[in-house]
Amino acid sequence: MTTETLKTRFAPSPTGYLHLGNVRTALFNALLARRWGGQFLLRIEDTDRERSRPEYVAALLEDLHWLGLDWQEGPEVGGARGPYAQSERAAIYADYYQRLETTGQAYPCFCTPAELALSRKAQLSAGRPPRYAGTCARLSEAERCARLERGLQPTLRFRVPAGRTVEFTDRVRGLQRFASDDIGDFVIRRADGTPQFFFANAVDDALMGITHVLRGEDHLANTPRQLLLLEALELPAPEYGHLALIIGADGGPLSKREGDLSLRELRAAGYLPEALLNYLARLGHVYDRDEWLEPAELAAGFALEHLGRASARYDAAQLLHWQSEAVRRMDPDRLWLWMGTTVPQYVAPDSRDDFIATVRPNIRFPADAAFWAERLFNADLTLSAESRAVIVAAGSAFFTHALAAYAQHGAAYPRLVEDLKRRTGLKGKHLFMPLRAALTGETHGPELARVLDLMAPERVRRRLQACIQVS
């Protein structure tokens, strides 16, 4: 691989929310670059004129650099082969338009919706595979000028050169052909003069110097047209890589209520950065290390050849893993951010180091860490059911027992607990379990000795004698 010019590029439609599939794809793309020394590129296909909205290109980019998926060349940074938004580029495109109408390659379509619909039933009907029927590509100058005085608004197809066989190696799938018959003229300008997606990505990538293209399998059948059409304008073509698509736990298409979510929606639940880039990473890719990666080992692990063609499949508990691993090593100033505003109603300033230290192993997302704080630093304690019946078996004379340690060890929570069992009998869960619901209402949680050293030693008492009440 030439590493000099290798350059990779994501180029989104600014039509929804960035979700775990696109983000994906630009993550490997930005891996591919780095591991390589190269570029990565940021372009927006914004041609879809009803679906298009800026405060998605916001969004995109501010979840991409919150991702920490910077690029070197594209909206915000500027760079020699801009503009950097196709709405811009119209320009351009009608250059490309020019040249391939001029040499007889590209004809004004003047078909309806109606009339391809119609054709396309009549194909699948016969058992042949639909395709344009080349209708106008027939049209005489004659006939093309008198629809033209109609008033009629055309399509300009692209002439697909028969009897070719297109062929290329595709970096993920290995070689793959095609056969020109089997692919019909297609659109690549819309009659109201915007671009047709097929035209105006393979031109951009082609101009913008792109060398290298990682995208989902469900663009494959794009490529033979897009290297026809880069054949035809005597441009370069990139080397294309088709990505296995991301499927749920049941085989299916990812669903809304699984894993296609938008990265806003993770983001608002809490989750990491650096928890995602672990998961996607791994989401079609297998690394020599399964375990946790900073942003260059990342990076300096992705190969091509790691790159698997079977459906990769979503897991929500791997991504949990990867969360609680990134909850572990994040920086404690940042973790208290992180954490929220209703964190700071409960914990005082000179807590939060301890407090951090006990809920931490706990943890996964801020509305944990919120529920720990209430627990453990609300004046009235609410019983969670298995920790009340947990409670009245106890029986009052346990709490009794342990009010009597507390007032002699504290939160000497060895010593503590070693006389709680002498003065009890009971060892193990026994013994555990029914102190731990006493103290935080909950039969599972943060270790008891830091719970007991973070707890002012009044609040362990009146928690302690509550408990002789209830049972």
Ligand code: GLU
The other form holds:
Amino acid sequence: MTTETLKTRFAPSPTGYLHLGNVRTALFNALLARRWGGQFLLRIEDTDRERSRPEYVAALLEDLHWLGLDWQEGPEVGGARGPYAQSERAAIYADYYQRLETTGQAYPCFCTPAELALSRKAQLSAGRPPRYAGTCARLSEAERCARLERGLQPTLRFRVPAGRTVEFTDRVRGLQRFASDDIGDFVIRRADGTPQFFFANAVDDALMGITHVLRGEDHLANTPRQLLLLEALELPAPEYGHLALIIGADGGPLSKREGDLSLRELRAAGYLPEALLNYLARLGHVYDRDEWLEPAELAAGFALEHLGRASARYDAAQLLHWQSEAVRRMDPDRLWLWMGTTVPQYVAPDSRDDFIATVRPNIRFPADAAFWAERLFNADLTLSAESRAVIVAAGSAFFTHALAAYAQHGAAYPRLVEDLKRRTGLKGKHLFMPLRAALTGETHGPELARVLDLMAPERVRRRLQACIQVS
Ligand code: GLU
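The form predicted in complex with glutamic acid (GLU), contrasted with the form predicted alone above:
To see the whole picture, the full complex is given below, headed by that same chain.
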């Protein structure tokens, strides 16, 4: 692979928010470019006037920045081969349409949607795969003019050459072969003058100097059409790699419950960009090392050869694993902001770092941090059902001893525990559980020594005292 010239792109259609599937496509293209010191370009494929919306463009730019998937060419940053929104490239496309028309490789088609549907139905019922019957391919110049004079708005169709085999080596799936006779002449410009996907996508890749295209395997069948178009236009074709789709744990398509979530939803839930990157970079791609990788390491270890052909299964537990790892690594200032507005209502600024150190291993989301802030700092303690049971079982004598031990040793945890052991004759979970339940109202949670250290002595005493009454 020549390195300086490698150029990949992400070409989303702004018809909705980014989801895990298209974010993964963006990520793989960005990683491939970084791996080889190449460039990553962003192009907005907004040819569908009805469904494309400016707010989706704004959202996807913001989402990509949030993930750290910055592009070197495209909207905001510009570049020599813009504009980077297809809606602004009509004049460029016009030139290429004309080339195809002049050489007879494209022709206007006047068939109505109803006629096309009828022909499709007839072919299907005759057991043949439906493709354009070629009606308008055979119109004479006079017939064409007559139709245009009647004010009909034609589409423009590409004339697919007959009897050809289109071959290409997919960078993920290996050698692919398609018979051109299986491909009907296809529309490259809609009746309203807007370009069809096949055309704008292929022309732009060529004009923007894209060398590698990684995209979903749902586009595989489009590739022979695009290769034929590029050949007709004498434009260079990129290398294509079609990524296996992401499927749900049950083998079906991703459902809302199982990861078919927009990046915005994941972000609102508190997922961290680094967690998503570590997860997605391994969804259909393998690394030699299974441990946490920083963005630069994700790029350094990325290889086309490591992309899998089998569908990639979404695994919520894996994503949670990387989320925990991300929380474990985040610097305190960022973590504090990420925790949101509830935590500072409970945790004073001078306790911030101790609070973070105490709860960090036990939180994955801001809601977890808010939970522990409330548990550890609220004046009133709510006991979970389990902790109430533990406290009752320990009995009031246990807490009288605990109060005495605390009066003597304070938060010096090992000494406190030793003393309590001696006073009660208890050890292990029989000793730690009631203590934990009394102080936090929970039977699991942050390290007890840290909790004790974090809590004001008055509060520790009050909570231990309260258990004498409960039990
Ligand atoms: N706009 C197309 C999509 O979002 C791009 C396909 C491609 O990457 O070539 O599916």
